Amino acid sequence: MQASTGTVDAAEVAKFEAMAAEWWDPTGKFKPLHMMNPVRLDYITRQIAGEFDRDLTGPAPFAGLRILDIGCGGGLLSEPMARLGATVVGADAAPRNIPVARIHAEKSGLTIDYRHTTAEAMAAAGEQFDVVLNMEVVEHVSDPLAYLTACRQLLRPGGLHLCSTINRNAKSYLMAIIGAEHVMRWLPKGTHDWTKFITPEELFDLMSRAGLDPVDRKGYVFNPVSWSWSISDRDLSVNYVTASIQRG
């Protein structure tokens, strides 16, 4: 399936196209995501388990759940969801990401339905999911409200929407732009546009206007001393994640 236009920003897609081959290199351009992935997965799995009453210590705890990883990239989140027993669709507007994700899943013995498509195209086709993972994508689209509305349309009543992004303030400019792109050179310069960052209050408002019911938000906090990430109830100053429900 080919990606349609809509909220896709062609310039943003091109940035990630250029880095597609490095998705699974933990020391490459996606090093920040590899470092953050354990805390992302901790939040995601706990939220899904809580919403759908699943025991994470049991075998295949997400069996029977259909999960969409929108903006899946190379599959850093799609693969763990598949290992937990979910039926997973990974979608990305950048076509070069899809073969990278497919090859890695095949080598890992995982069955994941990877597609070059968009949230809008899938919503128009009537696709429905129990969970939509919308991680580090909303700051790259041209129309966040239209995009979040499409994500809501993709959820079954009672479905769970998990969305992470970057706050917009002086600290996030220092950490995500100056620090990550210019000093540490974890990401190519220009990967992020600070003016497209979204505050937690703005994101909650957008989700409500899109028809979602926001129920939780947490911060991802980087500790430069221990060189590790943790989840915070209070510090949402840079990276943060939200949970919302499709009430139907």
Given for the second form:
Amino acid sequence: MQASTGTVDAAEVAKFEAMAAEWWDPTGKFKPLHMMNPVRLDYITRQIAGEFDRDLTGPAPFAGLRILDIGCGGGLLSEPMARLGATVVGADAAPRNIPVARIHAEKSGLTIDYRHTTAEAMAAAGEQFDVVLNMEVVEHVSDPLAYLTACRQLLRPGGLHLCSTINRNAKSYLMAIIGAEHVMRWLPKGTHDWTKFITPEELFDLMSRAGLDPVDRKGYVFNPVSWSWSISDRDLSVNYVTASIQRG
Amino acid sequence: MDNPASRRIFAVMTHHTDILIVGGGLNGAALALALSQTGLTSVLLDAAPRVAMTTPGFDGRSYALALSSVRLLRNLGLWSRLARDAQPIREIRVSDGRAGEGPLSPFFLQFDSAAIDESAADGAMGQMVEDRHLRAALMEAVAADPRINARFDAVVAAQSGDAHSAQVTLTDGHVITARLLVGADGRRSGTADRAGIKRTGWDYGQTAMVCAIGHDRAHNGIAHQFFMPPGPLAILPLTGNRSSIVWSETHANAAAFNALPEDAYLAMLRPRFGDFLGEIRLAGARYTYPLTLTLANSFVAARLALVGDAAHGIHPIAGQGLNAGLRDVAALADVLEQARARGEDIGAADVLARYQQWRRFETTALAVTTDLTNRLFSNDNPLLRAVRDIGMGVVNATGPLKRALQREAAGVRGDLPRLMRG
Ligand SMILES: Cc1cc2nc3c(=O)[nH]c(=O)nc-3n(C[C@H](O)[C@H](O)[C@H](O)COP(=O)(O)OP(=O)(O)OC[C@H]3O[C@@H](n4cnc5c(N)ncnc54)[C@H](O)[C@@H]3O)c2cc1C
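Take the protein just shown as the form predicted alone and give its structure as the form predicted in complex with the partner chain.
Then the entire complex follows, led off by the chain already shown.
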């Protein structure tokens, strides 16, 4: 993988630009992610603001915070964090996402450090963050405990870990696999392996063992009437998100 | 960004701002102020010179403001200034009339503040505010706001919007880039045109004559809407023994009447106006407004949102045009404030889609309602006349329907933006 967009040729850049446009098209291939993004951002921004005592109505509320976005993709979460003033590192294990995200950030006038790497590699290198965003990744990894341990190592003592994933039950099977992959075709078939889904109790247990103290959990609920997502205190039956603190 | 600094930047030809608002009318100015409250900076452009816009005789209209609009003005810090010159509306009476007969057939529809659950503390259903006061208050607040850079005599030569920003070039060569461009440039919105947004609409064949009238008797805060075959006549209470009339006639009649000397004009008006307020006289200059319906087929495009008459220019029959525009303003400010707090790109397509979803259905429904009302009433067909007599009687007799209409007129229905909540 090339180190920066500066070293790739024009045809490559054009291809990446097209891919970036695709990532950022709210009605395109990543529509389900765009539909969910406002509630994801509501949760993330409020948790960070609460934990670090920041005022979201002021300018650059996240200034001085170092945030890692694991599985950054095209930068759908990294860009908002940078816009709020944070210093952002976006990491993705898929090499082609990196130049795509870089091109888009540059055009948006944002400075974001996108890297083709993994949480484990960054932890081994001793990187430290105030916040780790761990969104819809844990259900794709082979060893969740080892992965969450790496996330913990990436945090400064008292740092905030925000982790979302999909519950494992009959409803999540219907919604996430039959519904999202087969009926709606929101996601490519085979995106998810239902046996890797994790219940909130299992996730809390894994996080505790990894040295992360769980402090909050909420559900993301899709309303087919308003055709939009909202945050629920009680319904964690399919998509849910958690907050935990590095034990120090 | 403060004003002196941004002025300096203007000298170097290219200027960047969060939001560029084209059109510094009532809605454009209100939007700039609402955005400033949320911390967003804007450049506000108008093609007209500042002196013209701040001269008291610039626009002779008076507006029937719904309670939600009054709340917006209060939340923008303008109401304390306006309250002194505002006339509370305590009752609205709607009736059928025919020129020469006088409008005083029995009232078919009668609304009063007791029937709105959410009436203002003083029991008003709404407030009448004169343009000369409202515009002056908005212009002053805009000039004093460090987050707003107002530019008059500024004519747009070219405009473009892509995935990342909007860009406008003025005829004097200045270039302004913004994350979002807002078209608040009225019924013939050039901003919408340049973005390729098509419009639906037609000429009503009517012109509204507007004028302040002095009268001998007190109006008691009662607003009247008389339906006459050539077009409706509204008599709206102003402070003191004055009322503002919105008198709609065919284009030809309006041109002829408006050209008449004062006495002859009043002689034409008297039989229509009736004598319930005693002797009448002119209390201000006369103005005319040709009436059209113009609805933008989309309220948004790449890096662009339309507000106010640029999105929906409707018939003034129910006095709802500005109220609807101010709702756009408050809704757009809400959507952008939320997007900004989330770190979203405020000009992104999905953010703008939220604004359009919030406003488009409601304003289209309003345009259709005012259009149908005008069609139903602006004629002398005896059959339709019977239908409307029955119709209004039915509405009057039916509590819930009347109440719904009333709450709609007061602007307290539906999903209210933050700035319009009490
Ligand atoms: C007779 C009459 C009575 C009414 N009574 C009521 C009422 O009682 N209650 C109510 O709620 N509403 C009422 N309305 C409706 C109300 O007047 C309008 O809805 C409102 O004034 C629209 O404001 P606006 O700012 O959207 O547009 P406008 O007032 O049309 O302002 C547009 C601005 O854009 C500027 N502009 C235009 N083109 C350009 C350009 N290319 N570049 C830069 N600037 C440009 C213009 O100079 C102008 O300042 C009435 C309307 C009429 C005709």
